[in-house]
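For reference, the chain that follows is the form predicted on its own, supplied as C-alpha coordinates.
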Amino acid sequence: MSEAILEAKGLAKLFHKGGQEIPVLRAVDMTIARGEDISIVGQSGSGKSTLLQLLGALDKPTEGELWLADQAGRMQNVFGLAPQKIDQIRNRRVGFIFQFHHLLPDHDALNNVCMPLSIAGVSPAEAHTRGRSLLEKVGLGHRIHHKPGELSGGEQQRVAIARALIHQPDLILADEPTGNLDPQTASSILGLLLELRTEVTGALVMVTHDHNLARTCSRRLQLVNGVLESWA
(Lines of atoms letter the chains of each structure in order from A and count residues from 1; the text may use other names and numbers.)
(Lines give C-alpha, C1' and ligand atoms only; values in the text may rest on other atoms or scores of the structure.)
(Ligands and ions follow the chains in the order given, each with its own letter.)
Protein backbone atom coordinates (compact mmCIF):
# COMPACT_ATOMS: atom_id res chain seq x y z
CA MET A 1 0.00 0.00 0.00
CA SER A 2 1.14 3.59 -0.64
CA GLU A 3 1.96 5.89 2.23
CA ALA A 4 -0.86 6.50 4.71
CA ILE A 5 -2.14 10.05 4.66
CA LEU A 6 -4.98 9.66 7.18
CA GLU A 7 -5.70 7.27 10.05
CA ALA A 8 -8.92 7.15 12.06
CA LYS A 9 -8.54 5.41 15.41
CA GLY A 10 -11.61 4.40 17.39
CA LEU A 11 -13.82 7.21 16.10
CA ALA A 12 -17.17 7.30 17.89
CA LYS A 13 -19.99 9.81 17.72
CA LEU A 14 -22.98 10.19 20.01
CA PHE A 15 -25.92 12.50 19.47
CA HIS A 16 -28.33 13.59 22.18
CA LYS A 17 -32.03 13.74 21.37
CA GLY A 18 -34.97 13.86 23.75
CA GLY A 19 -32.76 13.16 26.72
CA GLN A 20 -31.35 10.02 25.09
CA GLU A 21 -27.90 9.21 23.76
CA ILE A 22 -27.98 7.94 20.20
CA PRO A 23 -24.73 6.22 19.09
CA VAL A 24 -24.13 6.71 15.36
CA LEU A 25 -20.49 5.67 15.07
CA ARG A 26 -19.12 3.21 17.62
CA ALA A 27 -15.44 2.48 16.98
CA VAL A 28 -14.31 3.28 13.45
CA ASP A 29 -10.74 2.38 12.50
CA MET A 30 -9.64 3.33 9.01
CA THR A 31 -6.36 3.93 7.19
CA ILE A 32 -6.41 5.88 3.93
CA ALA A 33 -3.42 5.72 1.59
CA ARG A 34 -2.41 8.25 -1.03
CA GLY A 35 -3.97 7.44 -4.40
CA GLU A 36 -6.77 5.23 -3.05
CA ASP A 37 -10.38 5.49 -4.16
CA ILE A 38 -12.78 4.22 -1.49
CA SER A 39 -16.56 3.96 -1.45
CA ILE A 40 -18.68 3.69 1.69
CA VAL A 41 -22.26 2.40 1.54
CA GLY A 42 -24.84 1.93 4.26
CA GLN A 43 -28.50 2.33 5.06
CA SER A 44 -30.01 5.78 5.42
CA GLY A 45 -29.12 7.11 8.85
CA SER A 46 -26.23 4.68 9.30
CA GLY A 47 -23.75 7.51 9.87
CA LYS A 48 -22.02 7.74 6.47
CA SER A 49 -22.21 11.53 6.27
CA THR A 50 -21.24 11.84 9.94
CA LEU A 51 -18.12 9.77 9.28
CA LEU A 52 -17.19 11.93 6.30
CA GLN A 53 -17.57 15.09 8.42
CA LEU A 54 -15.22 13.63 11.03
CA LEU A 55 -12.65 12.60 8.41
CA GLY A 56 -12.71 16.14 7.04
CA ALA A 57 -12.54 17.70 10.53
CA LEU A 58 -15.87 19.45 9.99
CA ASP A 59 -17.01 17.94 13.29
CA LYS A 60 -15.30 16.44 16.33
CA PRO A 61 -15.81 12.87 17.52
CA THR A 62 -17.18 11.94 20.93
CA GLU A 63 -14.21 9.58 21.22
CA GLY A 64 -11.24 8.64 19.08
CA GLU A 65 -8.45 10.29 17.16
CA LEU A 66 -7.75 11.42 13.61
CA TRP A 67 -4.14 11.39 12.44
CA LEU A 68 -3.04 13.20 9.27
CA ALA A 69 0.38 13.08 7.63
CA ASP A 70 2.01 16.50 7.49
CA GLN A 71 4.03 17.72 4.52
CA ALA A 72 7.07 15.80 5.79
CA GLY A 73 5.06 12.58 6.21
CA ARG A 74 4.89 12.76 10.01
CA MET A 75 1.51 11.87 11.51
CA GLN A 76 -0.19 14.55 13.61
CA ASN A 77 -3.35 14.34 15.72
CA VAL A 78 -5.77 16.69 13.93
CA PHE A 79 -8.10 17.29 16.87
CA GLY A 80 -5.12 18.13 19.06
CA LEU A 81 -4.25 21.12 16.87
CA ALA A 82 -5.30 24.72 17.36
CA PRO A 83 -8.62 25.68 15.66
CA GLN A 84 -6.84 27.97 13.19
CA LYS A 85 -4.56 25.13 12.12
CA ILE A 86 -7.55 22.81 11.65
CA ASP A 87 -9.18 25.47 9.46
CA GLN A 88 -6.02 25.63 7.32
CA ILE A 89 -6.00 21.86 6.91
CA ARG A 90 -9.64 21.86 5.77
CA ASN A 91 -9.04 24.65 3.28
CA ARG A 92 -5.72 23.54 1.84
CA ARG A 93 -5.54 19.76 2.16
CA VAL A 94 -9.13 18.54 1.97
CA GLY A 95 -11.55 18.93 -0.94
CA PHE A 96 -15.27 18.56 -0.24
CA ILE A 97 -17.96 17.61 -2.77
CA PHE A 98 -21.59 17.41 -1.68
CA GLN A 99 -24.85 16.26 -3.24
CA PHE A 100 -26.10 19.84 -3.13
CA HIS A 101 -23.34 21.88 -4.65
CA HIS A 102 -23.22 24.81 -2.19
CA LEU A 103 -22.09 27.17 -4.93
CA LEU A 104 -22.31 30.91 -4.31
CA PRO A 105 -25.28 32.04 -6.45
CA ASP A 106 -23.99 35.56 -7.08
CA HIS A 107 -20.57 34.41 -8.30
CA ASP A 108 -19.80 32.93 -11.70
CA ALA A 109 -18.26 29.49 -12.17
CA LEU A 110 -14.70 30.80 -12.25
CA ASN A 111 -14.99 32.72 -8.98
CA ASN A 112 -16.75 29.79 -7.28
CA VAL A 113 -13.87 27.51 -8.27
CA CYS A 114 -11.25 30.04 -7.14
CA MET A 115 -12.82 30.69 -3.72
CA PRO A 116 -10.54 28.28 -1.74
CA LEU A 117 -7.46 29.93 -3.27
CA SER A 118 -8.78 33.40 -2.45
CA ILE A 119 -9.27 32.33 1.17
CA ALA A 120 -5.70 30.98 1.20
CA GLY A 121 -4.34 34.33 -0.01
CA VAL A 122 -3.37 33.28 -3.54
CA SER A 123 -3.24 36.23 -5.95
CA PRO A 124 -6.34 36.70 -8.17
CA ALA A 125 -4.25 36.31 -11.33
CA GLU A 126 -2.81 32.96 -10.29
CA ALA A 127 -6.15 31.76 -8.91
CA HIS A 128 -7.95 32.60 -12.17
CA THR A 129 -5.27 30.87 -14.24
CA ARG A 130 -5.61 27.68 -12.24
CA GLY A 131 -9.41 27.97 -12.14
CA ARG A 132 -9.71 28.35 -15.92
CA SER A 133 -7.46 25.33 -16.44
CA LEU A 134 -9.60 23.15 -14.19
CA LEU A 135 -12.85 24.33 -15.73
CA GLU A 136 -11.42 23.40 -19.13
CA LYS A 137 -10.63 19.92 -17.80
CA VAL A 138 -14.20 19.40 -16.54
CA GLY A 139 -15.59 20.55 -19.90
CA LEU A 140 -16.81 23.98 -18.83
CA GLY A 141 -14.25 26.27 -20.43
CA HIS A 142 -17.07 27.94 -22.34
CA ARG A 143 -19.17 28.50 -19.19
CA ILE A 144 -16.69 30.14 -16.83
CA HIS A 145 -18.67 33.37 -16.55
CA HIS A 146 -22.07 31.72 -16.04
CA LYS A 147 -23.61 31.79 -12.58
CA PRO A 148 -24.95 28.60 -10.94
CA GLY A 149 -28.55 29.45 -11.83
CA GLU A 150 -27.56 29.44 -15.50
CA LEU A 151 -26.01 25.94 -15.31
CA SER A 152 -27.59 22.49 -15.32
CA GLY A 153 -27.32 20.20 -12.30
CA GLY A 154 -24.52 18.23 -13.92
CA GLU A 155 -22.64 21.42 -14.83
CA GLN A 156 -22.99 22.72 -11.30
CA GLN A 157 -21.51 19.49 -9.95
CA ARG A 158 -18.59 19.83 -12.38
CA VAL A 159 -17.96 23.31 -10.95
CA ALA A 160 -18.10 21.83 -7.45
CA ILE A 161 -15.56 19.16 -8.42
CA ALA A 162 -13.22 21.77 -9.88
CA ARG A 163 -13.54 23.84 -6.69
CA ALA A 164 -12.71 20.78 -4.55
CA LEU A 165 -9.58 20.03 -6.60
CA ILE A 166 -8.29 23.59 -7.10
CA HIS A 167 -5.71 23.36 -4.31
CA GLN A 168 -4.66 19.78 -5.23
CA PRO A 169 -5.86 18.26 -1.93
CA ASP A 170 -4.44 15.18 -0.26
CA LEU A 171 -7.97 14.00 0.55
CA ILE A 172 -11.17 14.34 -1.49
CA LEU A 173 -14.39 13.67 0.43
CA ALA A 174 -17.53 13.22 -1.66
CA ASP A 175 -20.92 12.92 0.06
CA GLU A 176 -23.50 11.48 -2.38
CA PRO A 177 -21.84 13.47 -5.21
CA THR A 178 -24.23 12.08 -7.84
CA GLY A 179 -27.34 11.63 -5.69
CA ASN A 180 -29.17 14.53 -7.30
CA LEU A 181 -28.39 13.57 -10.91
CA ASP A 182 -29.89 11.25 -13.50
CA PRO A 183 -28.05 7.90 -13.97
CA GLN A 184 -26.27 8.87 -17.20
CA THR A 185 -25.03 12.19 -15.82
CA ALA A 186 -24.11 10.51 -12.52
CA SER A 187 -21.92 7.95 -14.30
CA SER A 188 -20.22 10.71 -16.30
CA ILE A 189 -19.57 12.80 -13.19
CA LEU A 190 -18.09 9.88 -11.26
CA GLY A 191 -15.83 8.93 -14.16
CA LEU A 192 -14.60 12.52 -14.32
CA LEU A 193 -13.97 12.60 -10.58
CA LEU A 194 -11.97 9.36 -10.63
CA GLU A 195 -9.93 10.58 -13.61
CA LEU A 196 -9.09 13.94 -12.05
CA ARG A 197 -8.30 12.34 -8.70
CA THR A 198 -5.35 10.54 -10.27
CA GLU A 199 -3.96 13.86 -11.51
CA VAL A 200 -3.81 15.41 -8.04
CA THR A 201 -2.63 12.07 -6.49
CA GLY A 202 -4.95 12.54 -3.53
CA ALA A 203 -7.17 9.85 -2.02
CA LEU A 204 -10.91 9.81 -2.69
CA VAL A 205 -13.49 8.71 -0.12
CA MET A 206 -17.02 8.65 -1.50
CA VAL A 207 -20.26 8.04 0.37
CA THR A 208 -23.11 6.78 -1.81
CA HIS A 209 -26.35 4.84 -1.57
CA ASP A 210 -25.83 3.54 -5.13
CA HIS A 211 -24.10 0.16 -5.02
CA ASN A 212 -23.36 0.25 -8.75
CA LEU A 213 -21.46 3.52 -8.37
CA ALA A 214 -19.76 2.21 -5.24
CA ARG A 215 -18.39 -0.75 -7.21
CA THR A 216 -16.41 1.60 -9.46
CA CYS A 217 -14.07 2.27 -6.53
CA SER A 218 -11.21 -0.13 -5.92
CA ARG A 219 -11.87 -0.39 -2.16
CA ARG A 220 -15.41 -0.81 -0.91
CA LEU A 221 -16.64 -0.51 2.68
CA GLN A 222 -20.00 -0.45 4.42
CA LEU A 223 -21.19 0.99 7.71
CA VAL A 224 -23.09 -1.55 9.81
CA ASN A 225 -24.18 -0.72 13.36
CA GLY A 226 -21.68 2.12 13.51
CA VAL A 227 -18.68 0.03 12.45
CA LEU A 228 -16.90 -0.16 9.07
CA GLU A 229 -16.77 -3.52 7.32
CA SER A 230 -15.39 -4.66 3.97
CA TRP A 231 -17.96 -5.05 1.20
CA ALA A 232 -17.61 -6.88 -2.08
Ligand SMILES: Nc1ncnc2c1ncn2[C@@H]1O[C@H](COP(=O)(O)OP(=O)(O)O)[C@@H](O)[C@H]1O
Given for the second form:
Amino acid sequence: MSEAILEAKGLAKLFHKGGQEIPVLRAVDMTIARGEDISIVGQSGSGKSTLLQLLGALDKPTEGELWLADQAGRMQNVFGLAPQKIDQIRNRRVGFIFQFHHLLPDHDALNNVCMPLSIAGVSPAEAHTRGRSLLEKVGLGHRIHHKPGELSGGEQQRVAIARALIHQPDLILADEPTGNLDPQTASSILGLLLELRTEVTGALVMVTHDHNLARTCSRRLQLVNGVLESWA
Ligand SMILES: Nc1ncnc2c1ncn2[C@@H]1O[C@H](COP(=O)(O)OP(=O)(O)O)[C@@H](O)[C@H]1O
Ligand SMILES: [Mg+2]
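Any chance you could show the form predicted together with this ligand after that form predicted on its own?
Time for the whole complex; same chain goes first.
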Protein backbone atom coordinates (compact mmCIF):
# COMPACT_ATOMS: atom_id res chain seq x y z
CA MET A 1 0.00 0.00 0.00
CA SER A 2 1.31 3.44 -0.85
CA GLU A 3 1.48 6.08 1.80
CA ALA A 4 -1.64 8.26 2.18
CA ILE A 5 -1.04 12.01 2.41
CA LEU A 6 -4.59 13.24 2.52
CA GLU A 7 -7.92 11.65 3.23
CA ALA A 8 -11.31 13.31 2.73
CA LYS A 9 -14.20 11.62 4.52
CA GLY A 10 -17.78 12.47 3.66
CA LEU A 11 -17.07 16.08 2.71
CA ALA A 12 -20.24 18.07 2.15
CA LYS A 13 -20.62 21.74 1.32
CA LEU A 14 -23.80 23.74 1.35
CA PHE A 15 -23.92 27.43 0.46
CA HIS A 16 -26.63 29.82 1.64
CA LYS A 17 -27.70 32.47 -0.80
CA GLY A 18 -30.72 34.75 -0.53
CA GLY A 19 -32.49 32.48 1.95
CA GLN A 20 -31.86 29.47 -0.29
CA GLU A 21 -29.68 26.47 0.35
CA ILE A 22 -27.36 25.41 -2.44
CA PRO A 23 -25.97 21.92 -1.89
CA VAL A 24 -22.74 21.70 -3.91
CA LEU A 25 -20.87 18.72 -2.49
CA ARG A 26 -22.79 15.86 -0.92
CA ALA A 27 -20.35 13.23 0.31
CA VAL A 28 -16.90 13.28 -1.15
CA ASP A 29 -14.57 10.48 -0.09
CA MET A 30 -11.05 10.54 -1.40
CA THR A 31 -7.65 9.17 -0.44
CA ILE A 32 -4.58 10.72 -1.98
CA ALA A 33 -1.28 8.84 -1.81
CA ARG A 34 2.20 10.26 -2.15
CA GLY A 35 3.32 10.28 -5.77
CA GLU A 36 -0.17 10.29 -7.28
CA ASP A 37 -1.41 12.60 -10.00
CA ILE A 38 -5.17 12.93 -10.08
CA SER A 39 -7.44 14.87 -12.41
CA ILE A 40 -10.98 15.94 -11.58
CA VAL A 41 -13.39 16.86 -14.36
CA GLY A 42 -16.98 18.04 -14.10
CA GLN A 43 -19.36 20.51 -15.64
CA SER A 44 -19.07 24.17 -14.88
CA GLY A 45 -20.73 24.78 -11.52
CA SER A 46 -20.40 21.15 -10.41
CA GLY A 47 -18.26 22.16 -7.41
CA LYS A 48 -14.69 21.48 -8.59
CA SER A 49 -13.26 24.73 -7.23
CA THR A 50 -15.24 24.31 -4.02
CA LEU A 51 -13.73 20.85 -3.55
CA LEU A 52 -10.15 22.05 -4.13
CA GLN A 53 -10.67 24.82 -1.58
CA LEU A 54 -11.75 22.23 0.98
CA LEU A 55 -8.84 19.89 0.15
CA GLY A 56 -6.43 22.79 0.68
CA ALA A 57 -8.17 23.90 3.90
CA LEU A 58 -8.95 27.30 2.38
CA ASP A 59 -12.57 26.75 3.35
CA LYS A 60 -14.41 24.55 5.86
CA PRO A 61 -16.87 21.84 4.88
CA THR A 62 -20.45 21.86 6.14
CA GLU A 63 -19.90 18.22 7.08
CA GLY A 64 -17.10 15.72 6.90
CA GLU A 65 -13.45 15.53 7.79
CA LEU A 66 -10.06 16.08 6.24
CA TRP A 67 -7.10 14.06 7.47
CA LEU A 68 -3.55 15.03 6.57
CA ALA A 69 -0.36 13.13 7.31
CA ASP A 70 1.97 15.08 9.56
CA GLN A 71 5.74 15.12 9.05
CA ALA A 72 6.01 11.77 10.83
CA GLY A 73 3.29 10.23 8.64
CA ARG A 74 0.58 10.21 11.35
CA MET A 75 -2.85 11.26 10.12
CA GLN A 76 -4.24 14.37 11.82
CA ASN A 77 -7.75 15.80 11.65
CA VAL A 78 -7.16 19.17 9.95
CA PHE A 79 -10.29 21.01 11.03
CA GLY A 80 -9.77 19.85 14.61
CA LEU A 81 -6.47 21.76 14.78
CA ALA A 82 -5.94 25.29 16.10
CA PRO A 83 -6.49 28.01 13.45
CA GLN A 84 -2.81 28.90 13.57
CA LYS A 85 -1.87 25.30 12.72
CA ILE A 86 -4.35 25.26 9.84
CA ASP A 87 -2.77 28.47 8.49
CA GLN A 88 0.61 26.82 8.64
CA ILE A 89 -0.61 23.78 6.71
CA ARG A 90 -2.22 25.97 4.07
CA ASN A 91 0.91 28.05 3.65
CA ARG A 92 3.63 25.43 3.83
CA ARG A 93 2.24 22.05 2.87
CA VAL A 94 -0.14 22.96 0.07
CA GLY A 95 0.77 24.73 -3.18
CA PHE A 96 -2.09 26.35 -5.07
CA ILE A 97 -2.09 27.10 -8.78
CA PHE A 98 -5.04 28.93 -10.28
CA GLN A 99 -6.24 29.68 -13.80
CA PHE A 100 -5.24 33.29 -13.35
CA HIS A 101 -1.85 33.43 -11.77
CA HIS A 102 -2.38 36.23 -9.19
CA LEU A 103 1.26 37.31 -9.47
CA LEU A 104 2.17 40.70 -8.02
CA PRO A 105 2.51 43.02 -11.02
CA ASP A 106 5.15 45.34 -9.51
CA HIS A 107 7.54 42.55 -8.52
CA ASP A 108 9.84 40.58 -10.80
CA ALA A 109 9.59 36.82 -11.27
CA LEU A 110 12.21 36.11 -8.60
CA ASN A 111 10.49 38.24 -5.96
CA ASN A 112 7.11 36.70 -6.76
CA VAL A 113 8.52 33.20 -6.33
CA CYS A 114 10.39 34.09 -3.11
CA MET A 115 7.46 35.90 -1.48
CA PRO A 116 6.14 32.87 0.46
CA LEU A 117 9.63 32.26 1.88
CA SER A 118 10.07 35.89 2.91
CA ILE A 119 6.69 35.71 4.68
CA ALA A 120 7.87 32.56 6.46
CA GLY A 121 10.97 34.40 7.69
CA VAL A 122 13.59 32.75 5.47
CA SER A 123 16.60 35.04 4.89
CA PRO A 124 16.62 36.97 1.59
CA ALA A 125 19.87 35.31 0.49
CA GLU A 126 18.55 31.79 0.98
CA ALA A 127 15.16 32.70 -0.49
CA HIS A 128 16.84 34.05 -3.63
CA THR A 129 19.01 30.97 -4.04
CA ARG A 130 15.99 28.66 -3.82
CA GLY A 131 13.83 30.92 -5.99
CA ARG A 132 16.49 31.14 -8.68
CA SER A 133 16.97 27.38 -8.80
CA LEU A 134 13.22 26.77 -9.07
CA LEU A 135 12.87 29.35 -11.85
CA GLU A 136 15.63 27.50 -13.69
CA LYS A 137 13.70 24.25 -13.22
CA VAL A 138 10.59 25.72 -14.82
CA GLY A 139 12.68 26.96 -17.74
CA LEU A 140 12.77 30.65 -16.78
CA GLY A 141 16.36 31.07 -15.65
CA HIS A 142 16.74 33.81 -18.25
CA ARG A 143 13.64 35.73 -17.12
CA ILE A 144 14.08 36.12 -13.37
CA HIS A 145 14.05 39.93 -13.41
CA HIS A 146 11.05 40.27 -15.72
CA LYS A 147 7.80 41.53 -14.23
CA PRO A 148 4.59 39.60 -14.98
CA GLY A 149 3.58 42.17 -17.64
CA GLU A 150 6.84 41.47 -19.45
CA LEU A 151 6.18 37.71 -19.67
CA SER A 152 3.92 35.63 -21.92
CA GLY A 153 0.85 33.85 -20.47
CA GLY A 154 2.68 30.52 -20.37
CA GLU A 155 5.73 32.10 -18.72
CA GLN A 156 3.52 33.78 -16.11
CA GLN A 157 1.96 30.43 -15.31
CA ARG A 158 5.46 28.92 -14.94
CA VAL A 159 6.29 31.62 -12.40
CA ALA A 160 3.05 30.81 -10.54
CA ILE A 161 4.02 27.12 -10.52
CA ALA A 162 7.47 27.93 -9.15
CA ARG A 163 5.86 30.05 -6.43
CA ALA A 164 3.45 27.23 -5.52
CA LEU A 165 6.37 24.79 -5.20
CA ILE A 166 8.79 26.97 -3.24
CA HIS A 167 7.89 25.35 0.10
CA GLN A 168 8.16 21.85 -1.42
CA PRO A 169 4.50 21.18 -0.62
CA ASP A 170 3.12 17.69 -0.07
CA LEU A 171 0.12 18.55 -2.17
CA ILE A 172 -0.20 20.66 -5.32
CA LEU A 173 -3.76 21.76 -5.99
CA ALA A 174 -4.25 23.19 -9.46
CA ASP A 175 -7.57 24.77 -10.47
CA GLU A 176 -7.87 24.96 -14.27
CA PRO A 177 -4.14 25.82 -14.45
CA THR A 178 -4.14 25.80 -18.23
CA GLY A 179 -7.60 27.25 -18.81
CA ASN A 180 -6.23 30.56 -19.97
CA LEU A 181 -3.59 29.18 -22.38
CA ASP A 182 -3.48 27.98 -25.99
CA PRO A 183 -3.52 24.16 -26.40
CA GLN A 184 0.20 23.79 -27.05
CA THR A 185 1.25 25.95 -24.08
CA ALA A 186 -1.37 24.18 -21.96
CA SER A 187 0.11 20.79 -22.70
CA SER A 188 3.66 21.95 -21.94
CA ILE A 189 2.48 23.41 -18.61
CA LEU A 190 0.78 20.14 -17.74
CA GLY A 191 3.94 18.23 -18.66
CA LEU A 192 5.90 20.52 -16.36
CA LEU A 193 3.46 19.96 -13.49
CA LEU A 194 3.70 16.20 -13.84
CA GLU A 195 7.48 16.33 -14.01
CA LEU A 196 7.82 18.58 -10.95
CA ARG A 197 5.31 16.55 -9.01
CA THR A 198 7.66 13.58 -9.09
CA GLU A 199 10.74 15.69 -8.51
CA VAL A 200 9.93 18.02 -5.67
CA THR A 201 6.56 17.21 -4.18
CA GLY A 202 4.07 14.65 -2.99
CA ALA A 203 0.87 14.55 -5.02
CA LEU A 204 -0.91 16.60 -7.65
CA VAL A 205 -4.65 17.16 -7.89
CA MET A 206 -5.70 19.05 -11.00
CA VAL A 207 -9.15 20.30 -11.84
CA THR A 208 -9.91 20.86 -15.50
CA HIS A 209 -12.82 20.80 -17.89
CA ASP A 210 -10.49 19.61 -20.65
CA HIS A 211 -10.92 15.86 -20.95
CA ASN A 212 -7.76 15.42 -23.04
CA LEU A 213 -5.62 17.06 -20.37
CA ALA A 214 -7.40 15.08 -17.68
CA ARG A 215 -6.47 11.83 -19.41
CA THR A 216 -2.77 12.64 -18.93
CA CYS A 217 -3.15 12.06 -15.18
CA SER A 218 -2.87 8.53 -13.88
CA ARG A 219 -6.06 8.66 -11.77
CA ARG A 220 -9.12 10.29 -13.28
CA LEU A 221 -12.19 11.33 -11.33
CA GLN A 222 -15.34 13.26 -12.14
CA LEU A 223 -17.63 15.28 -9.94
CA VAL A 224 -21.28 14.50 -10.64
CA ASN A 225 -24.19 15.59 -8.44
CA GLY A 226 -21.89 16.41 -5.57
CA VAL A 227 -20.12 13.05 -5.54
CA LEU A 228 -16.76 11.88 -6.96
CA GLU A 229 -16.77 8.96 -9.35
CA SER A 230 -14.00 7.34 -11.32
CA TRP A 231 -13.93 8.25 -14.98
CA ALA A 232 -12.25 7.02 -18.15
N1 LIG B 1 -19.42 31.53 -1.82
C2 LIG B 1 -20.47 31.01 -2.46
N3 LIG B 1 -21.73 31.33 -2.11
C4 LIG B 1 -22.80 30.78 -2.75
N5 LIG B 1 -22.69 29.90 -3.77
C6 LIG B 1 -21.46 29.55 -4.16
C7 LIG B 1 -20.29 30.08 -3.54
N8 LIG B 1 -19.20 29.53 -4.14
C9 LIG B 1 -19.68 28.70 -5.10
N10 LIG B 1 -21.03 28.71 -5.12
C11 LIG B 1 -21.88 27.91 -6.01
O12 LIG B 1 -21.46 26.56 -5.92
C13 LIG B 1 -21.53 25.90 -7.18
C14 LIG B 1 -20.18 25.28 -7.51
O15 LIG B 1 -19.22 26.30 -7.77
P16 LIG B 1 -17.71 25.96 -8.15
O17 LIG B 1 -17.12 25.11 -7.10
O18 LIG B 1 -17.03 27.24 -8.42
O19 LIG B 1 -17.90 25.10 -9.50
P20 LIG B 1 -16.86 24.71 -10.64
O21 LIG B 1 -15.49 25.08 -10.16
O22 LIG B 1 -17.04 23.24 -10.84
O23 LIG B 1 -17.27 25.47 -11.85
C24 LIG B 1 -22.00 26.95 -8.17
O25 LIG B 1 -23.36 26.76 -8.39
C26 LIG B 1 -21.71 28.26 -7.46
O27 LIG B 1 -22.62 29.24 -7.87
MG1 LIG C 1 -14.04 26.38 -10.94
